[in-house]
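A single chain, nothing else alongside it, follows as structure tokens in the form predicted alone.
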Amino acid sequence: MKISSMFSPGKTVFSFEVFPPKKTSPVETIYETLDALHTLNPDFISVTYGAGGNAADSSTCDIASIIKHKYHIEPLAHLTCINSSREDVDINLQRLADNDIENILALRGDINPDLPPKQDFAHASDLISYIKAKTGDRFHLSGACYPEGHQDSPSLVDDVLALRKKVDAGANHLISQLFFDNSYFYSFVERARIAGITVPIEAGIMPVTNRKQIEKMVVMCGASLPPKFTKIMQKYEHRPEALRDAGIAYAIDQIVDLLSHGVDGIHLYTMNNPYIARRITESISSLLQTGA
């Protein structure tokens, strides 16, 4: 089932993210995480692409494979080509229509200052373009999105425009980065609408649960901080089980709020947290049956 036909009228779609254990760890530890979030009846769960970018690494493959095959939810499997050829990501195209996966989310990937980055394709628009013109419909192609803008766009005005342009190459609907203040989020809408962007946008929550793993996110993604969220990292940081329910608490209220204007989805990045999934799923449980 192709994620574009879940998006309709007074539904919110819901989703989660994992990511695959470490290259130490053999695939099959994230059976517990799934064991545990598939209960929760999301609409798909999104796959990270494989540490590095290697076209060698099939994690990425194999997981979506065990949620589409053995837990029977739709898998959305992330595929990066800054270290990819075409061959390479020819080779990740056949790994997952060999495996029925039909949900790709396409991006260019983070940079690694230690591997020069290769030269077929320089944006996730390209990767887009490439994959739409190779395989048709074969696959459901989603792209990211920003809402306080991309940190390498010079601009909100070059952000959305380079945006447009992953649409117009073949991505149908948006999964957004993290971010902890909702205005952002609604004003990015706007100006994605605005430059005719008519697809469905995910909104992406992440629950922080440890100040660690918030200033890793923020040099990673420039997200901004609030002060109402600075205030409980603060007053919490020292007490580690009161951080992790406040940040859940804030996730629930940010979803709620998003819920309440009419989001076209939810994204729960849930760091492999199956705890964390199931208390904010919970909470949110009702208003996600009423179409709020």
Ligand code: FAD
Contents of the next structure:
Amino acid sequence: MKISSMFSPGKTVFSFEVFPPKKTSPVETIYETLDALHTLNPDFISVTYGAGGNAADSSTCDIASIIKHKYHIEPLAHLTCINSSREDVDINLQRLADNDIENILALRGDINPDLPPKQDFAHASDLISYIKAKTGDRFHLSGACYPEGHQDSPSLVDDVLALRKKVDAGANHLISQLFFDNSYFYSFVERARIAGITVPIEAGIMPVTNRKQIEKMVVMCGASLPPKFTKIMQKYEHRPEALRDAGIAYAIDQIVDLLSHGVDGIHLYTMNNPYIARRITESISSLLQTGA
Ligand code: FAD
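For comparison with the form predicted alone, produce the structure of the form predicted together with the ligand.
Full assembly next; the chain just shown is listed first.
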């Protein structure tokens, strides 16, 4: 099933993100995670892809295939392009098609200063155009978006104009970078709609439940930390259980506000932690029901 067909008036799509286990962890760890996550009935589960673009690594497709064929949940396979050649992308597209995967989140990937980009794709929009030209409507294509602007963008206006190019190239669904202040998301959606972007935009929510995660997230994506969030994190930073519960409560609070504003969808960055995903899902499931 293509993800674009999941969106309809009055329904809020609810989805999860997982990542393939590190090479040092046993692959079975992801099976345990999926075993627990699938019982929460998300509309789809996305699986990240390494920015290194190693076409020999089939872990994203393998996990997406398990999600589809074992758990009967629609997968969304991430695919980056900055360190990939057309041949690398072709290998991945063939592998996804062979596994009946219908949904791809087409991404540029972060530029690694130690790994010179390959020349075939400069932006996610180039990857989207390439997949469209090569495979027509075989795949539903999603793209990433940035409520506070992408770090490489000179301005919010440039960023939204670049996003419009991505949608014009064929992205028919967007998932946002994480944010901790919903007002950034609402302003972004307004900018996107003014720019003529009409596709559904899912809000990416990351429950922050430990200290290391906060530092990593801020460095990686530059999300602003509102005073309410910082205060909570400072108060509980030395009490792991309290910090976890406060992080879960904060994410639920964000989601309730987003739902009451009629958001198209919520994409939960689960960090492969089913316990946290369960607590959040159970708290909001009645709000997700159509007509509620
Ligand atoms: P692009 O859309 O190419 O944008 C990158 C920059 O170029 C932006 O500043 C944009 O404004 C500008 N730009 C875009 N198109 C044009 C154009 N046509 N002309 C001029 N300028 C343009 N990374 C991974 O490595 N693996 C993952 O699995 C992964 N999953 C992600 C999932 C989500 C939901 C999000 C939000 C991010 C994810 N990332 C992942 C991170 C992502 O790869 C980085 O944020 C990366 O730096 C940008 O990727 P992009 O696809 O948004 O790039």
